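Read the single chain below, which is given as structure tokens and is the form predicted alone.
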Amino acid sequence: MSFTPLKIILVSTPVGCLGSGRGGGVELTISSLIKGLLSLGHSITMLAPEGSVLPPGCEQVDLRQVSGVQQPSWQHREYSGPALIPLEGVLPRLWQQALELGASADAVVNFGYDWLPIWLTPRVKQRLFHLISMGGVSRIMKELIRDVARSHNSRFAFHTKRQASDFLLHHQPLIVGNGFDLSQYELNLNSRGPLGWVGRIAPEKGLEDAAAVATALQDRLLVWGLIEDSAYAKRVEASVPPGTIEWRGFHSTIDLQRELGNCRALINTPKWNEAYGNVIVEAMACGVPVVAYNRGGPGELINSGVTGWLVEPDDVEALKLSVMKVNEIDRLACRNWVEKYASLDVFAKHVEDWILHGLEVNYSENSSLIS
């Protein structure tokens, strides 16, 4: 059977430019899937607000920015809360590009956890796809969600099982997963390093009770990371003695994971649905085993006993009582699992796969549009 690459438009997170580290592991996900599908040959248009920048290995890439005022995040919205879209705001201008540019592409992948393209996929001829980035954060987001997937199942990707159950959706979830590029991590059989703790320090993140654990073991906790919410950060330093908290900043990939590797054990907090855990991929590619809380995507990634352990969701205790047994677990074996399941070609087969799906049902889900 030929071959024929695709044309592909991918459109970023409004909430900040690419390598900023606002976009959080949407970020990390856009540049592995980058990656994996200029591996299988297909032709790549990223849209990104104004200053975004792509890491190395993504020269082919036609990098458009788009100038406007950064779109809110959902993750700091009242449930019930309205869509916004700020005066200016960069969302629409990188949809009307997005539609312009998807006039002659097989296909428009959209990253953004945003009510307007969703919105827009029913009512336009170009094929627009949804990577969802997160649960069911908010009501009309998961309603919309629901209603436009009715009709057009296709065009929707979740990474886990458990964050597409947010959806309450008609139809079976196309699950896909993740990937990384795991040329950017080094396997550290080191076991005797600190604890450590990774993500944006924001409260839903449930830094607090990491540092818990840190002060129970009299141990330290290294926390990387872009502060979002100081007030928060300064609370939890706050509640745990000097010197327990060692603010590392947020790093590139390569820097974390050569930091990271150095640790004996990922604690990992949600306080809500993680829609999958990349910091938890990111660590076992490093040979470092997590304790987590057995919530939302991570429950999926983890191999309790064999490559961390899972514990009931705010039980600190417990979480203590298993960063004390993490000299159990293999580190290779931590790695392993990435290489069979999370690797950046696994992901982007998976990717490929789905749009390819999706453009052989296209002409039945927008057959009123286009006659």
Contents of the next structure:
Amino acid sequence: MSFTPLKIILVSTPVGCLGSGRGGGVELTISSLIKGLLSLGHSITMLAPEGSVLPPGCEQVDLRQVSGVQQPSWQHREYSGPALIPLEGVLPRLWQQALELGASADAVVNFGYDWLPIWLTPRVKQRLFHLISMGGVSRIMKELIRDVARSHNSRFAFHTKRQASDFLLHHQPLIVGNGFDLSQYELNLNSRGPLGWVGRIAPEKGLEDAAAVATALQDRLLVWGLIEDSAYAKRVEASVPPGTIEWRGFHSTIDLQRELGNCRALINTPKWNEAYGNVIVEAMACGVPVVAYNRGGPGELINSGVTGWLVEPDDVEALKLSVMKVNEIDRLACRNWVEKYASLDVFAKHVEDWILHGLEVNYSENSSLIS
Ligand code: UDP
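Swap state to the form predicted together with uridine-5'-diphosphate (UDP) from the form predicted alone:
Complete assembly follows, chain above in first position.
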């Protein structure tokens, strides 16, 4: 079979520039996918908010920076509230360029969880694809994704089944998982280190429960991540004895994995339907078992009893008891799971198959919205 490289436009999240941490897991997903698609021979143009930087390994990408005011994140807004676009917003500017470049590209792949690109999908000739990065955190997004996916199902992909189940889709959703550049993560077999927690410091991540476990075990909790909500961070810190939390800040992947690999366990405590949970897989890539609430993506990533423990959501006592038996987990099994299911190559192949399949479907015949 002959191979034809695709010309692909990737459009980043409008909530922050790449490298800032404000985009959460999407930032790492984008860099993994770039590396994976490049290694498959495709050509990539990346549109991202001004100030964005790409990590080493992405040098072949044509990175176009777009100025404008960044979008507020959906998960911190009223569930039934409207879609917002600030004055001088970066979102419409990103999409103006995406449509221009997309006219001569094979596909435009969107990573932004936002109304405009999804609404455009059945209304333009450019082939827009959406890798949805969150669950149904807003009613307007939930209904829009459900409705557009009804006529354009092959243009949507999700990270996990549990994430997709939020959208009450009419067709079977495509699940692509996620991918990690495993050359960046070193296996660490030391199982006697501290407890760790990684994530954006924001209420939906439930740091307070992990801190409560550390308190109950009279232990310390090392915390890595961007402080998105400083009032929340202060409340969590005040809820536990001084010194329980050790704030480690936001690190590059290389530095993060070096420190994280020393932990005896990662505690993961989502209070929302976590779409995937990059930090779980990153910990496992270093050999660190994960003890998590069985809510959203973590329930599909952790093989309870093999790569960590899953417990009833919000059950802090169960979380503590599972942390106490984390030494029963073989750290090598954690790394093996990631190599098998979440490598950069596996992920890029899933995404390539998705795009190729989506390009075969001719929506102009199916959709009454296209003239
Ligand atoms: N992260 C990082 N440095 C840090 C802490 C976190 O680069 O010091 C990244 C981490 O690699 C992961 C992201 O932050 O990719 C968090 O993603 P996750 O999917 O866990 O949650 P999200 O923020 O998307 O809800």
